[in-house]
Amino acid sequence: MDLDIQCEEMSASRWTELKSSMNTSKTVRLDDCSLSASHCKDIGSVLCSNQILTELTLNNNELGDSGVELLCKGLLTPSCNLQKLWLQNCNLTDASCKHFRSVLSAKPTLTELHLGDNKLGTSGVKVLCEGLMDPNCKLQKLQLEYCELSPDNCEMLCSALRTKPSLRVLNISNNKLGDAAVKVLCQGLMDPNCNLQSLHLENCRITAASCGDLSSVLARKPSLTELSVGENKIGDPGVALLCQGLLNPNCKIEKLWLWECGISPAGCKDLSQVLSTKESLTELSLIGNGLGDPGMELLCQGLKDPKAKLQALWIRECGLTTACCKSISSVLATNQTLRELHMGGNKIGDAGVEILHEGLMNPSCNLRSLWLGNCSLSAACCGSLATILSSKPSLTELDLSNNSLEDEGVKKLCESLKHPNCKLQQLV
């Protein structure tokens, strides 16, 4: 049984209704239900007696400190088997660290703690590493996004990955750490020990200064398949490091995230080769680098490579015209791995809807995700569309927000829905 409930405020007797369910459920979610410290109470004692229980997600309440402290004394009962805890922006601070230090270092069932959007500051991350390096920690996730880390903080974050080898994902996105910091980190994912497989370090003051030493690890790790440093002005230098440690052979990157990054064509051309060479690679974004046509085209040139084993990209405002349109038609018609394609807010217009209609409809064309919100369409392009949804099953999601389509545009798709070849299940 699982109790999942949202947005609600908790009553007196909804409470009391609630903790009866609580004390039953495998997984308990409450995000943004107006809880305090005084519910904690209540929550320490379900995981005191629920056995069952194994994940307790309680994001966007204010618990403090001295909430947690109660949800700890029931998470270091022997009869807890919690493994996944989320309390991101519950208002802890350092304070708190000790309390989950203490946790980490008691239960070797808890795999997972997410406590993004909380101040916790220097101070409190270095405790929490210290329970997070202690031997009986079983902990896979860490996510510590927009915690106010600072670059002191990677020196214990890189001894934790040395002697942390069943740690798996580690978000410290959002925290100001720079290229001082990351370099130490690095030094931690080199270790033979370190089994990490996704790191994500959106918007951390890095710059192409770090994407050297990043290469280095792409390139001996295999373990290392998701990497995210969007949000970070690496440019087209960055992307040329990267690139360095993506083809090589030990690298096995499945996910890579480079949104905001401030890519240009010339970027595009690494990027392209990584493409046509890394079967491994299966998600790519590149959401708002000014990539324009030309980049797109050395895109595209990567995607027809029949090396290329993309599912989905992201390459929404990106400066797309109609003129980049036939090189994608050309890939949507040759790449048959392609399943999702987010170009939302580039101004392709009805013209390049046209032209793209002619990929969507070849036999070879098995996407089924397209997202073209702000994209500048009418109901003009509303026909082609509306062909697609009717000749291609495999098309289940379709996204035109923000267009002007108009009373007749949307008659047009509304009709295709009809058709028994239509398997859309949303529409935007």
Given for the second form:
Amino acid sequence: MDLDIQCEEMSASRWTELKSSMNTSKTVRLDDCSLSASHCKDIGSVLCSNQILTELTLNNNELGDSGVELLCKGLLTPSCNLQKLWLQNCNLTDASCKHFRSVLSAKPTLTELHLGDNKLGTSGVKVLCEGLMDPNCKLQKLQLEYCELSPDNCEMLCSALRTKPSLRVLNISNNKLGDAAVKVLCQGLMDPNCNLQSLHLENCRITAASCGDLSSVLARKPSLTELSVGENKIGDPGVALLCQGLLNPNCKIEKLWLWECGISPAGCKDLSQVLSTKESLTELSLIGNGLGDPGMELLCQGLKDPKAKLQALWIRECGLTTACCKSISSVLATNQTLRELHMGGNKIGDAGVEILHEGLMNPSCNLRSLWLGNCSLSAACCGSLATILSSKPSLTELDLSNNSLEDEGVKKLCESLKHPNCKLQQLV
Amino acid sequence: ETKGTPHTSYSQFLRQHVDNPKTRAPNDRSYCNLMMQRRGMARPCKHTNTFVHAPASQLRDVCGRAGRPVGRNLRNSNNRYRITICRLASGSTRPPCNYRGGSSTRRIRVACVRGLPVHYDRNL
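Show the form predicted together with its partner chain, please, because up to now only the form predicted on its own has appeared in this conversation.
Expanding to the full complex; the earlier chain stays at the top.
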């Protein structure tokens, strides 16, 4: 039994209703429901009595530190078996952290803690990490985005990485860390005890200077399958360093997010090599980099290699035009693993769609999801799009938002939606 | 934009683009994350959206004497309005959506059908 409510203000009677549902639910989600500290007393009681409750999400409610204190009391009862706790954007400060420390030290059942968007600060996170270090703590996922961490916090996170083989996912994106702190973190990541699978360091003020250390981690740790360094100005030099590690046979990377990293056509050469050799790589995001047509053509060379097993490619807003569509089309015609292609925000125009049409129609093409929002399209390309919709049952998602398709174009598309071969589930 | 009857499109316009007074949030980023979700534009994550912090009556006037025609059914507002522009941060397109927000005071361009704004075209 699940309780899942979002964006609903709770009247007193509604809350009473919900209290009884909460007592028998396995997961409770009350996102943005104008809850406050007073509701936490009741939720605390639920945590005491409901032994099957495994997941509690209370994001976007102004619970405050006093609310958290009440929740943690409930969490600490021996019969409470909560595994996953989400308290993002709940107006928490460092004062909440001692309560989290107590919970982390006492509850080996807690495997996920998501605290993003709370001003925990350097001292708060230090206290939190004390709990993390407790031998009883078996946390697997820790999310501290936008928590006002500072470089100092990386010492303790480094220790946590060294001593917690249970830790699989660490997300500290959007904190002012810098290269020196990331280097310290990498020391922890290199530890034989460290089994981290997913690392998110988006917008952490990283430059090419720490990419060497990240590269060494990639080369040493087959467990690290997801890395995101989006929104850090690492540039082509940074990408070149990362690719060295990525190309190491030990590296089993699956998801790589390099959005808004300041990559230019020059950086695409190294990435192309990774695409043509890393069979494990299934998802690549290069959104918001000035790849341009020359850069895209280099990437396509890599994508045509039989070893390329990429499933999702995100190249939104990469400065592409009609000129590179021929290369993309030939990739679509040969690569059978690609499921998702997000290329909105590139001025490919109707001519670009006509060229892509050829590759899309190829029997080898198994694309499920195609995003062409804001691509300077008009009604003129809707004929081609319509034939694709009527011929490709694999295509379930098509985004054409922010294009001037007009009634005429939309009509053509709607006609093809009626075709038996069209299995489109979402048309935007 | 799909074209419904002017009435349903006007209510969609209000839902997607009008927030007056501006809903309180710690910062524009949080504002956008909350509002895009509350107003139903987060499944899938709409790439960009503008919220105008002015009474609906003033925005209706843009379709009348508070605006000037600029071709087809588009009109530029004479006055400037306080707005918050929400743009999807480039990591995610699947929910949960992470937005960047920025406040500004700008003139706006809307599409009008039978005297009602039904489509937000752009900020000027």
